[in-house]
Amino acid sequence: MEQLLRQRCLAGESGDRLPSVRQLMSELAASPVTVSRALKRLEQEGLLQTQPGSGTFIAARKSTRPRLDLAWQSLVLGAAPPAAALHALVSEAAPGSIMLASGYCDPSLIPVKELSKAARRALGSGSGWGRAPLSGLPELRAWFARGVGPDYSDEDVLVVQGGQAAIHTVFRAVTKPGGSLLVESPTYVGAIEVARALGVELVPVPCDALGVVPEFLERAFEQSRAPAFYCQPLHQNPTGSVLALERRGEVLDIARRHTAFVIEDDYARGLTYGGAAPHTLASQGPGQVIYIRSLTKCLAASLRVAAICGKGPVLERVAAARVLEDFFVPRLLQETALGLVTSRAFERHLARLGRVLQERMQTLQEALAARLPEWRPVVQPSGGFHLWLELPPGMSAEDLSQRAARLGVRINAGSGWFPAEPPGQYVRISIAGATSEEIRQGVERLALAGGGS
């Protein structure tokens, strides 16, 4: 339906008025929600222009400009930095595509009303445009500290602009060019790209459905003498695994024996489907763990507010590294975040978010079982956005993702999540950016792309 409307816009003349939503519903046999969503997307693409009280019109075409010869820039810039996989991950999909690769919630999962209310309060206070403390607002730091564990206070917290910035800052603080860093295998592609950009050698540590395997972690520390181990103990990206309770103490003991840090990326805090999530690793190992938590995944993509928590000289080192990137997170953004996370609306939002994500995950797994039963889920997720699937022998994940893109559905080939050669062919499918109906449609297209029944 959206494609039909797009073709109408491209074929029509600038200024032509579109039929009303009611007329389009009848003409296209679609619901009002579906029609309104399609019109909104076309407006975002610049094909339509809404004039309140008058209707919706085909927008004026953008004038074409002469093409510049920019080939000389390749000579100046040299070889491209190792960030292609991360750039592909966050780049926008082709118009009309079903997003089964998104790491951010779609608009229906963002608490717009609550965020707007918190933002208005922040604007009304008049203080939002002033300078924020380098470490962040004390009240926001205290809130983050309470979520880490009882041994933490606001003095142990540094507020930064999003989880990706936090990873970059921590890696720069604790690693050295030419040094090494232990990571789960597979692991978050953004962490892989940051380490490579810093000239750090990644040492992959195998994982299973219960998280990192302690025996392999011990061996990796012995062989590498790495200063730290980066991990995501809660709803790991991409596998969705949760580090088993019986392994948590063992992981910390291994790091202590080798005088090393554990970097805990708690990006999925707030994304558990039901029940209470396990306590943080940092609560079990104060001083041993450098803790990262972002609000972006559970609230909104543009709420770029995160925290780095640690004790002792490491936090001073992190703070010094961070100042080279930016001085502080905008105070207006911090006050907005603080206003929301300290309200009762925040817990209500998280409860709804967990329910919807669980429904979407169930829809995805049921659709895959019916249409692509040979695609094997590696872990049964209890939270988060992702389902990690091993493909049948002989199938290429890269070829599959390209064929899927041509059919209008976007997924992630799994090779980018491995710091070394992948042991098989995997894909990551995300439920964050697609409704249940879009997920069903996406799996139908994947069946065509993957040769399903």
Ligand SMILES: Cc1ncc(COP(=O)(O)O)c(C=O)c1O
Second form
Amino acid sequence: MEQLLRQRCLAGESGDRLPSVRQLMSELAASPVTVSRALKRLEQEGLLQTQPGSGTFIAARKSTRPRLDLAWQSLVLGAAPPAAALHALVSEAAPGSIMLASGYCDPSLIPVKELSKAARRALGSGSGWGRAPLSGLPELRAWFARGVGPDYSDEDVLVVQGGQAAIHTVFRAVTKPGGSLLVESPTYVGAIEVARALGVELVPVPCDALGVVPEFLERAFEQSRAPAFYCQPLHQNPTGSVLALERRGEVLDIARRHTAFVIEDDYARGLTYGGAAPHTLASQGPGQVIYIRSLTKCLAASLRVAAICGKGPVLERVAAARVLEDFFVPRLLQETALGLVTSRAFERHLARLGRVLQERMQTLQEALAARLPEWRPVVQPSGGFHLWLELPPGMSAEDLSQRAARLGVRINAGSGWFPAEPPGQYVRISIAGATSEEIRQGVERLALAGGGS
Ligand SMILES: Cc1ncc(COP(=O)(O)O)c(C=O)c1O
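Return one more block: the form predicted together with the named molecule, after the form predicted on its own shown previously.
Next comes the full complex, and the chain you just saw is listed first.
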């Protein structure tokens, strides 16, 4: 009888409920004591699980595969995993928690219908599975070039797989191990981690609400002789600042005097809340600026299409660096991106995206002003996903973000965005991955975590 029950457990699916003791008695023609004993033994063997009040279920099967001895790998791989902070940043939230740490839009902001239409058309073209030119589809390159400025053409553009890949490729092409690179402080974790992985020393340049401070940039170039300055002039991650128009010419002049490139990461193009965004820095400094633009933020995280634009030998260097890790972006994806960005649906989508992001940012700021007024926004963002806040004296951003996670809301402690020591305690709260209602609830939980009233 017990053997029959065992076979039944092994044949069933884990989670299947067993019939009641009474039913088993009649099915197996056994006494209640025999059935109960058999169930108990099978439970001890780990084949069954009893949940009081609910019944008896077939237990999840333990793997029968032998455990691998992998300890030797630590010896071979050595210390600390590279890019741990970036890995943590991009990891997904635990199910059920409110995501105020996302760098990508939640599904309600992705133009799924329009993307699907463009993807179907790309599939139907019949060319989507073939190889693509190494530099990208000429029409897509031309579209990116038009967005950079009037001095650019398709020949100045290389299509790559997302902004992160673009940063990696450009840094590899322009910097040397043991050399240095100037960056805004604070700046994007992904750029910091790439530079570190390449063995490049980061030189932080202080910023204020108007972007990088020109006299500090001058000093940093003088001291470091760095070949480039990496920056995000539009809705900077994490602060949200926009490089002031009156500083732009000066930034380019300083770089020119020091025979250096400016790497413009225009990741937030299309995320401005209302009105026109300033032109690219590259439009003011052709030849001097290496420009990066990605479609993942304003369209969809998996539309991993970005462009690197530049003029002269640098673009050949970048192309040579890129081909070592990847040949071209899947043609199907490029055709889909091209179909969408050249349709009228794209402008409509951007207009809606800007409106919704603005509403969310307003909701966030109102909720914070009501519940946590002592958390001080450093910049009033006019676009983008992030609000950068300075915490009151004595409050630890790391402790706060951990307490918040335990209460089911994810925010980012700011330390990872500083290439050198953080000068204070900051957090980054992001609106891309949460609706206005979730943002309100998230702030309530933050008030509990942060001890607000
Ligand atoms: C400033 C900045 N640049 C580049 C990226 C990379 O984005 P993706 O690789 O998805 O285009 C990010 C992503 O968070 C970012 O914040």
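Bear in mind that the values here come from a model prediction, so they are computed numbers and not experimental data. Residue numbers count along the first chain shown, from 1. Under this definition, the rigid core comprises the largest set of C-alpha atoms superposing within 1.5 Å between the forms.
- For residue 403, a C-alpha deviation below 2 angstroms is recorded between these two forms after rigid-core alignment.
- Superposed on the core, the two forms differ at residue 46: its CA moves 2 Å or more between these two forms.
- In the core-superposed comparison between these two forms, residue 29 has its Cα shifted by at least 2 Å.
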